[in-house]
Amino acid sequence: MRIVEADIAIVGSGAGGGTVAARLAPLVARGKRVILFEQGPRFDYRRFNGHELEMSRMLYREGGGFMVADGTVSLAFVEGYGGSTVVYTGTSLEPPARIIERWNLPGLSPDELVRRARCYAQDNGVHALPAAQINENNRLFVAGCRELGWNATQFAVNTRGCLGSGLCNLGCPNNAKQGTHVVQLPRAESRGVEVITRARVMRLRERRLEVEVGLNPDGSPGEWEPGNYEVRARRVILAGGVVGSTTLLLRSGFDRTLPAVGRYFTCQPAHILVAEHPHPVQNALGHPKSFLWDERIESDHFFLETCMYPPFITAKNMTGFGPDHERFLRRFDHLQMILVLACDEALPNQRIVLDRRGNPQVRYRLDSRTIRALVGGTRAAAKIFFAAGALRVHAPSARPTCLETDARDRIETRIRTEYFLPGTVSVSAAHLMGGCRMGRSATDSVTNVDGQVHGYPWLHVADASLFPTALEANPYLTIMALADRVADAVLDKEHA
């Protein structure tokens, strides 16, 4: 076991690793040494040809397909430098003043989180397209809304030299998408923080890490040798997102004396409509996503964005077999593509555990509320399809799951609840919230408002799991905004 001291570990590299790490690089001036461990390996971008499997073998946990426990939603997530602002679509929304108002912590106001997420959007160059540059698929979506009288929303990307590629969510083969691999992290590396890749922290002990070094994939060399670590350090900020950092509390013994460790998982569960139009549709080049629509988020709880995955992707996402399914995927130059978002709700029950063997299990389940908000986004998004022009529409909650023209007027009827069966309708998430949610006591929260571990001074988290309640919107901002507010109360506490 070789020993390293450190003043400041971070583990994990995402929206919140990277953003604390870049905080808190000055430090490293003043002598103190700051070391960041992420799981997984450098990615060079050179390398993210667009093959579905093979990017997401190589990118994502389990590639791609690590399931809730019981097998009814799959959630996406990366394990290396950047995490998954590596490929993320870029859509950057400002934190929704309604749901920091809900979450009603003392010192975190609405404002002063979009102000720290507005210079992160600047930052990072996010912002809205030019029209020229607005795809096919994204003007289908805004002139079915436009159809019916709906108002549909252009957001933000992070982009920089975008060339349309299309392949966002397998790594953008251009390094266009200014996530923390391209701005934050290489920032922080140039001002001297460490960032080791290949390290998995095992276990944490008072102000101690246990870190096993591997080996990268490709055989190069990593900045440290492979083998197991200890390191010590004063102060330790977990950013290894919600199942990360979760899980290595929970491998550690912290749910002993908090109890909420795990516990009000969200994940935003969704699904990707598709439906052909008697023209082909530009859906497979420019950027994937402009537009949602959220008119009905407070009162049915879902929104609507407009999306564009690769054949294979789609064809996971399409329920049944046979001649139907086949006739879609044969059309697939004709498809728009619209996703389904659900906004769940936070219960203790929905939570992160370890199997036997120490690795994460999720136990979550849809629930009514949840099912509820499926079944109606996918009634509106089918109205969108049809309001401009397509003429048929797959929807995973009908029987039969085509719906033709002669369905529109019968939506209502045709898309039901009892035809939406958990295990039959392919579900996914990216957008995962909670475990170790900011409250006001050890008693149903693991931090306070600043991030702060309750009863561990020394320990800090900052990715999404903090979370209380699901945001209700894409939640890279708000993540980095946190981040930047744990990265405000340790250089508080190292200045003291």
Contents of the next structure:
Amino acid sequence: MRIVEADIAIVGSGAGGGTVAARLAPLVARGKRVILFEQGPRFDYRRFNGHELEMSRMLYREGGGFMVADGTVSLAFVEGYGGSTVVYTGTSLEPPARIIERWNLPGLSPDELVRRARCYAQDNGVHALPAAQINENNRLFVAGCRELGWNATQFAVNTRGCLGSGLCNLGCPNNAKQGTHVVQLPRAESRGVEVITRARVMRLRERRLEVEVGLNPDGSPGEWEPGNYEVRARRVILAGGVVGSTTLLLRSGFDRTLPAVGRYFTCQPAHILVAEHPHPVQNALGHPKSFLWDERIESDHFFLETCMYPPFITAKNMTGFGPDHERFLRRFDHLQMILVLACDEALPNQRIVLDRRGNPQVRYRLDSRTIRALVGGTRAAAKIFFAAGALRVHAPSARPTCLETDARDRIETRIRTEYFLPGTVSVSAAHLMGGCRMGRSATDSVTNVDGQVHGYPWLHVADASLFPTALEANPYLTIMALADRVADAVLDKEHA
Amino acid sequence: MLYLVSEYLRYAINFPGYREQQVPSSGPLERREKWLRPLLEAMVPAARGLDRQALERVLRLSDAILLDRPAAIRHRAILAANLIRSLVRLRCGPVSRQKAGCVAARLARLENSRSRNIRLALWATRTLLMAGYYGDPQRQKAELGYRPQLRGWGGCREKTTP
Ligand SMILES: Cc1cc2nc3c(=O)[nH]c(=O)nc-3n(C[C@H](O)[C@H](O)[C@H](O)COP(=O)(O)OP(=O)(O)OC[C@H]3O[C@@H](n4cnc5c(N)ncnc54)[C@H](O)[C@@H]3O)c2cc1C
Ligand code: SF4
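Please supply the corresponding structure for the form predicted in complex with its partner chain (the preceding block corresponds to the form predicted on its own).
Then the entire complex follows, led off by the chain already shown.
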């Protein structure tokens, strides 16, 4: 076992880890050694060819098929330089004030988080796309909402030089999307932060990390020789994402003193819905997302966004099979798509545990509130589809799942909670949150409001696992804002 | 009978005592082709037109997805497909005598089964087969009119800019 000394060790390079690395980089000029460990490889964007099976295998944990323990929801996240920011769509929403207020954490105000988020928005090229770059799928969404008297809101995305290839979730082939792999990590490295990829932190002891370094996928060595290392660091910042950070704490036995580790997991489960139009719908071209509708988020716990997915992901996420299912796929270039996202409740028994081999297992069940939200969202989406002129709509919680235009006045009765069969209805999630939630005490939380783990002054968390509840919005800007706060707290301590 | 089936399911879906070395092989391609073809055709009716070579390509693509998954998941996926195959056989007879209508009806019933484990087994099998079918870039281009446009608007601006 080789021994390495460092001042600060960061685990993970996603939205949280990339932010912290960039913020702590100036410490290197003051003689401190800052090392970031990332278990995945560096990706070369020139290899992103948009082929969904190949890219899913290259980028996503378990090829995108990581399932919760009861098999009813698939969770999408990435292991690699930049973490899930390599595949996120770049929907850039500010921290929602009502949720931050509900968290009621001393010293954490919505205004402060929004201010921090805006700095990152500026840094990462966040802007609303001009009308000329809004594709037809997005325009149909707006038209459908308008027809219903609903107010679709345009949100900003984080691109520079976007060519509109619509492949954001398979890795941007034009390096236009401004994830941490494009903005924060290269900046941190240029200022001396050492980023060691293919380096999985296996366990954590008092100021010590056990790290296993492997080879790159093509067999070439990474920054460090393959082998086992013990890294001695005065301070450790976990930013391994919800599954990564929680697993590390559980594997290292922190749940013995912190019973909340792994608990209060949420993931904003989602349905991908499609509808067929009589004319071709341009959706494969143009940035996939620009509009949302969230007028019923507080009463019915769902919101809708525009989206685009390639054929297999669409086929998988639709429900069922056979002629009806196939007919939608055969008319792929006529499809309008909407994503329904449910705001799930943070509950102590929705949790990440370890299986007998020490691997993460997500014990998560779709509860009745979440199912109602998905069904409510499906009804709203069906109304938008028809209002936008669709001929038929695929609704997972209808029987049969295909609704023709004559069903447009009977949507409430055709789409029903009783028809939502977990295990048959496809549900996926990409907004993982919680597991190391912030709070006031060690009884029901893992860290304080600055991300410092209760009772361990040398250990911090700076990623989506900090969220006490679901954010009820796309989370990356809020994760960066929280990680920025954590970095400030660390810098204060280092200066002291 | 019901008890036996549900016990088998519990085993099939949540098999607790797996070890990496025990992961069963899903069998040589030719053998699987026989019993997977009726399932694929019921799920994706257009697959009826596939010749042997094309079917083999579908199955190879499905296999490739499984290769990345942890041994336990591969194990479960294979058990799930075998379970669905057995339940179809129970109703529709051996593969050589299976009628397309019978298989489709059987699968539709299984999809709404009261047992969540059966529904999950069916979902997993369908998803794997669809990966092999719809995930094929050649088919996406030829049959679905979809091709990733790496250069986006830049590739075909005159035709597509709104
Ligand atoms: C397909 C998709 C689309 C999305 N779209 C949006 C969007 O449009 N807008 C939005 O706001 N959000 C979006 N998200 C969500 C957003 O990307 C994530 O919430 C965010 O990236 C999470 O940040 P994180 O730092 O918590 O974890 P991640 O970004 O997932 O990074 C964690 C990193 O830590 C590494 N790691 C974990 N454990 C270890 C270990 N033990 N040793 C070493 N390294 C480790 C992992 O390999 C990973 O690279 C999307 C997500 C996905 C998957
Ligand atoms: S739409 Fe823009 S940001 Fe998304 S993959 Fe294409 S070029 Fe990249």
